[in-house]
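Read the single chain below, which is given as structure tokens and is the form predicted on its own.
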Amino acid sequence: MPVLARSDKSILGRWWWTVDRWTLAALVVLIGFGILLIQAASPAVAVKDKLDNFYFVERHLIMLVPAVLIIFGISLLQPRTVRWLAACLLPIFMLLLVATLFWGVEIKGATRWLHAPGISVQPSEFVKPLFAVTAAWLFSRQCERRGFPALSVNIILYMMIVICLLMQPDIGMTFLVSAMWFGQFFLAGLPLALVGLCMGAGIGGLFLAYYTFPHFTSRVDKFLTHGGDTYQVDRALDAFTNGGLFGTGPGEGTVKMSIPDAHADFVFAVAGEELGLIWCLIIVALFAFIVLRGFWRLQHENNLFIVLAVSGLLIEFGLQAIINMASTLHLMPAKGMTLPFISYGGSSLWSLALGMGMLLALTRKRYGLNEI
């Protein structure tokens, strides 16, 4: 691409000379990432399926396109209409949410999916950043007092969307979510006397979910006792004492043909095995850029709308790296969560791109009031 002048004023111009390119190269090496590992990965899981070797690549290759396009698309657009964009799809996403309730195909015990000809959707992946960037607007408009509920529909939505996730179930998408809107909740003023009792009632959640939910009580069980089928852990162990400082080599790896999510949930171990642990902590370095890249660029902001949209997209990107990661090092229960940007996933890659996309257009400079 030519050298874009700083007195270019096209859409472009504007664009390259406003956006966080250093946020936007990580993204990009984090993608590269996601290619290497998918390719290394995917064939032994191709395999065992009955496909072709490289079907799971050429899916993934395909589905980044629009990914990339859904990236650059977004962080083109101005905060008020990241934010419209945002509160016209939630309502959407959240009918397909409940749709998933009655019509969702169970897989592994659980209804997360709609299934039509050609297309699998996962409405949970997608209401995860259109609700952070919806609530942080609940929020500052309660913060103005211009006397809509604003905290009332916060509160209420925030409700809606918890009570599907627990009727799917999904604890793992529940904790996220939450997490995400109390963080939000505590930027936007959370009294100090109710934050000690949201932390109660959190922790009181995940007791009531370890003796509510039978397959989050075997997790847990698992995770603290290291008895039953603790398998896929184990291997996910055995690839990064095989990979050791340096690594095998990618495609080399052999840990990875006995990992039944060995290019989703556990694309991780195969970078352990085939990268070694020095390109595993670059990985996570790159993952830690982009979040403490993200709150940096918000120590000078004023609106408090991007400042809680911001964060709460942070938020729920770094938690989700964090949860897959610690996952795959056996430092929490198991949960079936994708790796941003590296693992195998339609509805994951393509959520992460909208999320990414609407930071991009967030943290980009702003000249004019007009803007926001």
Given for the second form:
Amino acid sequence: MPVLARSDKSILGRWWWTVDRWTLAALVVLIGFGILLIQAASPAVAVKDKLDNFYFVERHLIMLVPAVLIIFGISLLQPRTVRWLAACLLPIFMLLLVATLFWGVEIKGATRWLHAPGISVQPSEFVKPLFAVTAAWLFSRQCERRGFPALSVNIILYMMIVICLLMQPDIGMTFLVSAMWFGQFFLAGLPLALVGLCMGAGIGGLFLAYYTFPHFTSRVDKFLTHGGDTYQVDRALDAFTNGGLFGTGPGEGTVKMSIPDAHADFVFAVAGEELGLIWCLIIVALFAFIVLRGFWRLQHENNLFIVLAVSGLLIEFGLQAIINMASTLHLMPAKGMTLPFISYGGSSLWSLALGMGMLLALTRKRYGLNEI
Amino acid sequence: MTNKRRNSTQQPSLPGLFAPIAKSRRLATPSEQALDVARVRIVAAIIIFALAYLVIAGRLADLTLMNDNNSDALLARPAGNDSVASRADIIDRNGTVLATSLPTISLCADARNILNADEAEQKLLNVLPDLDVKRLHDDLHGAKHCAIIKRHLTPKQYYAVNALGIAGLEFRPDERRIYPAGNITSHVIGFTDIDNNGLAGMEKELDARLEENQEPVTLALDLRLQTILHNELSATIDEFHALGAAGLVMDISTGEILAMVSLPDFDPQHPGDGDDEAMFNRDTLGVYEMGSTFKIFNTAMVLDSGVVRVSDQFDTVHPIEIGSQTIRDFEAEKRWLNVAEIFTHSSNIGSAHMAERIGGARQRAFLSRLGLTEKAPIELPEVGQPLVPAAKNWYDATTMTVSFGHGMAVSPVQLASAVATIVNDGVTVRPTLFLHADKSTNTEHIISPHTAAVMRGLMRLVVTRGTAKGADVEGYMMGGKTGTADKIAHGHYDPHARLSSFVGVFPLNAPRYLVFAMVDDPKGNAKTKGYATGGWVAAPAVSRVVSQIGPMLNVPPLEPSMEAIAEHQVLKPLGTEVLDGIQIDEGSNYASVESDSVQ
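Counterpart to the form predicted on its own, namely the form predicted in complex with its partner chain:
Let us now look at the entire complex, which starts with that chain.
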């Protein structure tokens, strides 16, 4: 990064002095961990799938280029532009989301992916950050009361997305989007009585899902009784035990040989075995830093839309990391969710880049402005 | 912000949903009031997220530092791992190892981790050419977690396979049972399968004990005696072209079996190579019509009853016709013989007449008390049920034939124990393979000490003047009784196939050890003038055994002068009348040896 003078008024200069450089640095370190771990974990998986040793490594690096460009490019935008961008892109991806129900490809019992020549897309991943910003706009409009039926539109949007997700089905994503949306609603001043009601409804929804989706039922049963096939989780726990304080060293682990998803959902187990407790705690600390710092900085933010949008993005990002790590550590039922910026996976990586790009754009220092 | 608030033109009334919050902040715009609420509530979000990440960090530390439960799978290390519970050793009375466990390495394959199964297959076949190609192929291309490729690699093979550097091949600590004495102890020790489960002998009898307790099991066996007995019986089989042999050495005072050999035998390291004959324990599982050695019991019974004295004479001139059978003597003396002569010359006719005086019911009860009608109480899984006619089928003919050892079949270990009991003043001797086994507190005398003394005298006469002159060992005061029984072949007794045996006891002046030998179907040779009877075949074998083991058992040979005194002591209970009356036909001693035949 060339040294930019504070007086530099170019786009790049303004960006550098206003962007949240600490968060940016944390993201860069996370991406660095991702590059390290994909090299350690994925060759074993690639060989098993009869692919070239470095197939996943190459793909990951190739996909990182657009991801970095997305983060940087979006973070250059003004909050107003970000808002419009989200509001415009959301309908497109929602249409794609609906399309998955008709033309989607079924993988392991769920239709989440659209295959086009040369590229596969999981629209729900992109809906997630776009909806966070759009919903924040609608909540803030509701509070500012400008005669627009913002709440109704918001609720309808939420219901449409949740129904599409449940039809795929994708309980994890439903949970994530719901947590984000109700989190925003909570911050936007939802009365405490209703907060209790919503939490009750959420718990009820989980019970309903338990009795409705066989896949979800078996995952929860496995967690509660530790019966059935808990092979992946058991090996993941072995990995952490084997890793100990300092780990076996990058590339020296064995858990990746036995877990099919070692490069994706279970990459944290590889980190546990090969990097050890200390580096794993650093990874946890990086996620905690980004989320907690983000929330903390909102204390000084005067724009409700930005508070809600950033909160929504942080909830999605932070919760996704928590769900991934907690699943791997057997603190909750196994849930297929990537570890942000570390796991392999194109759609996930780009949607996270989109979300973090918007987060950086929205959290840039603005002087003397409340309206955007 | 304050500036903004003042200039606000917004309506003070609020959307219904947010009314409760707004009431407390009448001056602020709805947006600003919402912001204030949001700031407070963000603290809640911060706390929730911070707690969640703390829980994850705590769980990480817990798993990596404190949890060592699930580590076995990943931490399994090959070679020299002492974590494998080892099967206990079996040792003899002197501490010599008879069975032990050796840690070895076994090779298994996790097919899912093998990168190039075809290459691995080829490389493994180069190093371990005796592997089954098809099975290896299936194991390497399958999906098994751990397919056993080969058990018990030698260190050389282990090194070679390790040097191949094939991922997915794993070495498991394993254990192999080793029998240092090999064939010599095969039937007593038995053997295990490849997973160290006892399948025969002591290995089967003590299977649970050997698995649970690491302490070695000490047997009564003495490997030195076992080896001598094994050698002599083998030599006897070779000399007489016999089918097999059985023998044992017993400590009369404790019932401990110091040696027990059954031939042919097998290599316990490769038990699968042995045929049925080799696997068969003739000492405990086999039951045989023992022939004239049973006259020890018959004579003891008759004398102890008080009905007959040693000097009483019986008709041995006329063969006995009973039912369809004729009892005759092999080489009759053509005169009436007294009890001592009947025993010494092994007259069947005389024995039958003696038994007649007692009757079948008392005879059967007596044999029962000697343990001859029940399975031997020996600590092996292979114990044969004696073949004994039921009481209601015990006819007069049975009484007569049993008197000289036909019509019922017992195992050698039963016979030895019963003979030991007779010699041991009639106090029951229970056979045992364990050192210092709990001694029975039973002091009941099955026969009186006086009868026992007479029997010892008679057994001495058999060796000095009777059918077993070949058994004498100078200075050891040997005594005993020969037996030659026709074997049953094709439903009737075959006079040309027999079991020749000898049961010897020494030193008779203070009886301590019993040596038994039985040879299956020996063929006479020039040296034995064509005879293959117990006196010609088994007695010399016992003699050779005793002359070798006597010094090991701390039984010093007696000086000739002492021997004469001991001889006098042993023979004295027979009485001068009997001793003087015995007519010895020196020339016919060996010729008239055995006389067991039932036609």
